[in-house]
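One chain follows as structure tokens, the form predicted alone.
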Amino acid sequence: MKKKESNSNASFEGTVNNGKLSMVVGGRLDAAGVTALWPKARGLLETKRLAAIELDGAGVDYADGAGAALLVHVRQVARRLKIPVEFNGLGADIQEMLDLYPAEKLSEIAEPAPKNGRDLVEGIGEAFCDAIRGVKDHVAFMGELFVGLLQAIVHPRGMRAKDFFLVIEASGPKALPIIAMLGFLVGLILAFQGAVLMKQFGAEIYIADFVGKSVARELGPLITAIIVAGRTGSAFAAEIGTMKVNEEIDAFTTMGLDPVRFLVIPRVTAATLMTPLLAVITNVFGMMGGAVVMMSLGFPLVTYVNRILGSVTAADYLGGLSKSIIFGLLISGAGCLCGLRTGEGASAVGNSATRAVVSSIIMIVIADGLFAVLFYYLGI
């Protein structure tokens, strides 16, 4: 069996004849001609049955770190295998370089261990602490804050002015145009599809009660707590994660000063504050979706109204605000929490903003749940 491959910058021409491998290498063993050589020298090392490997490098001109690497790929295999290995006519310069890597010490290097059926248990297994360490984080994280917000009650003036009201404006003000579009989206939607049942039995008077009670009681402070998750959750994640690629943070630490203070502070308090906020304008909205469909099916704009104001009732709108303030704090605590865990690379802080808009969704459905359990034994 012979293979035979040459360019430019280098040569290569292996033979294998009774278990013995031949190989003759030349030219420049740069990157670029070891990336043409390397496929062909590695499918012939994957032949079975080697008893001996031999290399000629007397053509080589010229050896960097790649062409080391690859002489250097040769030797492990052969002590892999346990056969014998000679390199012949490498230059001084190049066998000073392939000294700099030890075979004793590289022989230590594990190598990939074969995939069997445990993988797939091993996975389950790390996937499962990985919640968990994560579940920690989360809670420790919140414990933290749960301080921080109370030293910044008993003592407001160690809170950043500037950035609360800077994220007061991006959080609140600025989210309004697709809080009423969506609010009143999802009114009419409501309306429309409580329409199709209800005019089976005669009833679309009722369509104001359905209406009122699904947007003031669940619909209203979810819809917000989403819209908020995507906007703000996401915002804090990436602005807190590029301050801590750019190793701001770091910086805030050598300096004495707590990150959580001043970073996580002013944006949490602003957030659980302008949500509930947020969630008034997605009821309005809403409800004023719902009154378009009522007069277009007949009705008068004032026997809406007085449906409304005779079926929501002011638990159902203290009951949505409840909501509305607990998601807030869960969204900006996850949003901040994944900006400070973002990790090193071009990717961290898209990942990191990632996680936020994630785990922001699961924990306002999983605390919309616990509402809705609590509410229920509650009788509100």
Contents of the next structure:
Amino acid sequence: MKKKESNSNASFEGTVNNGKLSMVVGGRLDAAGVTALWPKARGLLETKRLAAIELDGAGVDYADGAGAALLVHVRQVARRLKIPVEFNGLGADIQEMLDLYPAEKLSEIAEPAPKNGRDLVEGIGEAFCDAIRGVKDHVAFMGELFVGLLQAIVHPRGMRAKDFFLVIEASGPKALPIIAMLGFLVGLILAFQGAVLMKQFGAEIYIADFVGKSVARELGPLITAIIVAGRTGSAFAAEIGTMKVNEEIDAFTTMGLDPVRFLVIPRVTAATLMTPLLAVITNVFGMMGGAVVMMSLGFPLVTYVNRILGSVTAADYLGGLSKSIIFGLLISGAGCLCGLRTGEGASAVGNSATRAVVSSIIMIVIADGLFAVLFYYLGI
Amino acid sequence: MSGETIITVEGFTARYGERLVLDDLSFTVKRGEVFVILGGSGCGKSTLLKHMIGLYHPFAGDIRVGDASVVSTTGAERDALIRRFGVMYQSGALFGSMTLLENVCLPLEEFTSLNKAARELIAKMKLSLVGLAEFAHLMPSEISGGMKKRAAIARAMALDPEILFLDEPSAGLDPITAAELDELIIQLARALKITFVIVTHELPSIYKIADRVIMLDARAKKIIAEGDPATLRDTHEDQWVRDFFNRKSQATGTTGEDDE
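Just the form predicted alone so far, so send over the form predicted in complex with the partner chain.
Every component of the complex follows; first up is the chain already shown.
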């Protein structure tokens, strides 16, 4: 950035005589002027063994907040060194402005305690405790959610249908274009990469097996889950977080209405139902992407379809879909939890939306790993 | 005023983490009175209110409504207790996805088995009480701040509560709307025998509505004055309290820093 001292109209002269610092300040003490003056003044104020400070401000014709700060700084230094300070010739309006900042009030401004090594240790400890508390919170919330879901299954009439269908619409049909596009592209890219490799062995026909199995088992559910986390999970967190900031959650509680039953259950059930349906679409479009590559390699469509039907078993397909049910539950649960735990202020809502997406994705990956182990032992 | 005690606060202490907010308060609210909690910014008025309605758990002490403790009852008993309260929050806290009518209908829908027509009639009656009948089908985002507060009072009254808690009802309103709100509070207290607990620092409305006030101090973290406002203004032994009620500023001494 350009330095602005060039256009300053302030003047400064200072001398130290027998420990007595005399300064003459004049001109316009605005931000530009003070920028130029401050280093000079500081140099003089740091002189050892000062006994008194005298400042002649007769030449000052204007001072704003920055000018006042310079004068106050001089006064504070004198106060700290316990030496007399005298301002002479200041204009009445400038003196009046200075009187707004009485010395004894400014000295009350608490200086933050100096940093020491303990801060770091304490910080690490606190962060660890926070993390533990966060996990505990999450487990407790999942329990609450589970009870609420059971109640919703037993008494479906207790759930607010309007909210439920609104969430269904927002998280399902409205996500179709992006889900379809992403699924298609991933299938296409996968098949293309496979084609480059398998051409060397003349085994292009296996691209169908490869695309079909990996999309149905892993990529379909995973991509769907990541889109749902980004679209729906963050929306839940932001929506509920805003309600929290607006005291609407408090209003529910003091009306004797349980926010979990009222806000969380419709959202979680809707998102949990929608995620596997979206995964179906991802699967279909992923396999279509593979088909485009296969057809460009000269294979007829019917060969590709037959290959896929032969290689992708019902267990593969349904295993993938059952994963995405769990993913949907985890994502919507995390979104709602982060929303309910929102702090104060507008930035808190943004933070919870971010936290919702991050923790959703972490949980998706962990859950996917657990599923891989589970399916391996089940022989699926 | 029957003089019967409805709310008892005993040895109440609140903390935010390390910071002590209110220290060892004790007071009572009598049935049917308009009770005002008063104090400078940041002295813990809203904190006290949120504890009284059971949103926060106090660090120490007890808050009882009748014989039931807001602090320690749980389960169905607590639900029944909470239902005796109506609360209006500072911002109104109307549910943004519902119209005003649906907002007022919601508690009726959840806690009564009235049919839809009856529920809507009750909701419209409550809305007309606060002068909002013709806006019943608007969304909260379509009305002004003052209207939101009035709609929130209508919602708080939906189930005919015994006690209405209002958090800064007239803050941010123009003098005429604020005066109308004061009239409404007086009418409701008189006609429906509702007990009001109001947090405010609008002096004109305090003189008009308050039967009794307590004044909290940010430094002492205690009640520094209790009584009816006119008496406090004229006879309280503390100069600061008298000045507060006379709207005089003092060159030295401040009430506190920023708002909570």
